[in-house]
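Consider the single chain below, provided in structure tokens and representing the form predicted on its own.
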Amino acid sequence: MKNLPIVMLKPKEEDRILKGHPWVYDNEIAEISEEYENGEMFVFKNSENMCIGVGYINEKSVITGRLLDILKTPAEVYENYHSVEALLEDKISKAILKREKIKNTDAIRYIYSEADSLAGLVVDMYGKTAVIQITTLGMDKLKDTIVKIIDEKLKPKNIYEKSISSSREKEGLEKIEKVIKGSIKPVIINENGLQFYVDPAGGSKTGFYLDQRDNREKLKDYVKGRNVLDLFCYTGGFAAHAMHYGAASVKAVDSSVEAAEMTGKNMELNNLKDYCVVRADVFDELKSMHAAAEKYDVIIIDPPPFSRGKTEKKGGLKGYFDLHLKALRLLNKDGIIFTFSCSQNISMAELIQSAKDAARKLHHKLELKAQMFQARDHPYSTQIPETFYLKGAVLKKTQENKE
């Protein structure tokens, strides 16, 4: 990669970057070598003139960098790799090489982003299908080269671009959906000895919660012979891991007609009985629950993002807060409660809290029995703490209701 244009930082930028963070801010930047066009790979380096590493940049974005290969030492020379997509190669080959362990599914995330040092690109495999999600310029402009390297390392019957991010629209790109190749229809996927239909088409993100699979699991610990609760159910991953567990009963519930329907047709692909699909808005319903006097032994709460930015986190915790309430009210006494948070800016200590002040307005008391965290083809770094969003606890009704 000799000869790629130069992007020089201000005195002492390079410190958060050198400790693992690959995003460079627009007022970090001192200086660019040349003419270029927004998208295209570029050197970076420091203000004393060291290479700290390679990657692309668009001045559209407030993160005007994001760096593909970060230097570990200053004698590192970015001829480590002596073209582009040399370097693309090697990170995608040691994201692969990350997951071979993951035996218990045949639907994994392959590439997490920054997590995995390709910063704006997400490629999921649903059996033989993969689905990939570009974010940003850079990475776009690579897409050619990435579907190439993707195909030999995977080798995926069908190829489906699903980059829908509303961060594309910040990146100057449009939203695409479109087959690469093969064709792209719903597909049957096995997890953790069950079977879901995904439809990496039509569903959200690129088909499936993959990053749940783990916590899904878990259930097993708590669910025998108990009535259960799923709220914000999707296509019914936890409802149904609750069934095959062996709970005695499981209610789902979701606000879209698709997710609803989607997850009666999982519980009949896995057989499962002593089960009901609710299409309602989960506030709604749970004000209706709680009229009717409705209990449950566990109930699981998995919602959207309440929060987005640092601008949305006070409303977005008295979402939890009002959510945990309503949700109480319906636990029996050592009941379980799972609860959730996919907002990025929302910390397990908050979340937890959350639940813990809803109970205390209740006269309730909770005991921790675990947290959960994104499954492991979703790996999160200490230095990039936007790789890490997906927090989770089990939380214990420990005291009688006194309402």
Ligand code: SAH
The other form holds:
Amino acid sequence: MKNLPIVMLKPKEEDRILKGHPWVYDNEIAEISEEYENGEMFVFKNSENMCIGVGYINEKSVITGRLLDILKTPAEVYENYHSVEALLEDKISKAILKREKIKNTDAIRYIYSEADSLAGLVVDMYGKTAVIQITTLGMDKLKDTIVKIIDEKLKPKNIYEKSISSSREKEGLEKIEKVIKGSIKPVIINENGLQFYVDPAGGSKTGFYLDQRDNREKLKDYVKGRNVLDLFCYTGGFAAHAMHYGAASVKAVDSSVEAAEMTGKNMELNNLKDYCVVRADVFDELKSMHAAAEKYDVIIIDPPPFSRGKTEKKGGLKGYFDLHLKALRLLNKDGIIFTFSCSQNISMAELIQSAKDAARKLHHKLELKAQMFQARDHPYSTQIPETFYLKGAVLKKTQENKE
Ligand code: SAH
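Could the form predicted in complex with the ligand be given as well, to go with the form predicted on its own?
What follows is the entire complex, opening with the chain shown before.
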């Protein structure tokens, strides 16, 4: 890659980047070499004129630079890729290879942004349909090349772009939802021996919460013959798995009409019986269930993120505590909760503590049985904390003191 324009960093600013964190903040840049357009590819250099990598910049964003490759080398020899296309092809091939061992599904996240050295790009495959999400201007400019490579390597029948993240605004990008190849309609995917309808155009995210795949499978060890409550069920991923693994009954709750309807359809698709789906606000429903003295053996709690920024953290923790408190009131002795947080700024320890604090308030005790994380196709790098967001805990109620 010759003749790329140059971004020069201030002294020592490369230390964090060379450890593997690919962002360059606006205040870390000393100089940008020449006339350029936002979103273009650049070589990044430290203050001693050594290359530290290549990536794109957008001065509209506080995260001005995002590196697609990090490598400390004298400037003249930074030619390990002949072209940007070769670089993208290499990163995409490596990302695909990383997922090679995932055999329990045909719905896979093949590219997960920074975690696959492709900042700003997410690609999910639902059977033969690829769904592409782009969140940065730099990636948007590389879109045609990316689509070409994805088309060659994953051979999708349909390609759909669903770039609707609110972070696009910070990059000066409009939202885009459009068919790039073929057509778009709901598809049926397979996961852990079950089938699910996925509507990439209509659903949340790109259509399905792929990140919970391995955690749904974990239900197998806990639900046989048990009465299960699936809170925030979306399209019934956990609920269907619970029935499939032998639960005596399942009640699934979500406030979205479409999600509740789809949960019913997914149960039917898999010939599962003894379930009920309630369209309601979880907090209200928990109150009514408590009033009706309903009890469950296994409760799954998978809410949307309660806490996004630092300022929301306190409120977020309060939200988790309330939820745990209300849910735990319905848990039978020796019962199990599967509790999750997809808030990046809530730690595993904080999630577990929240559940334990709520239990203590009810004079219960919880014992940690297992910890859970985002599925293997959502890899995370310890150098990039932003790539790690989903954490969960299996907790067992071990003691109940009557008040
Ligand atoms: N467990 C699901 C994913 C849950 S996503 C799965 O495995 O697929 C979070 C869900 O919470 C969404 O479907 C959303 O509609 C629902 N939701 C958000 N706030 C809610 C509330 N207050 N009450 C009920 N459902 C809610």
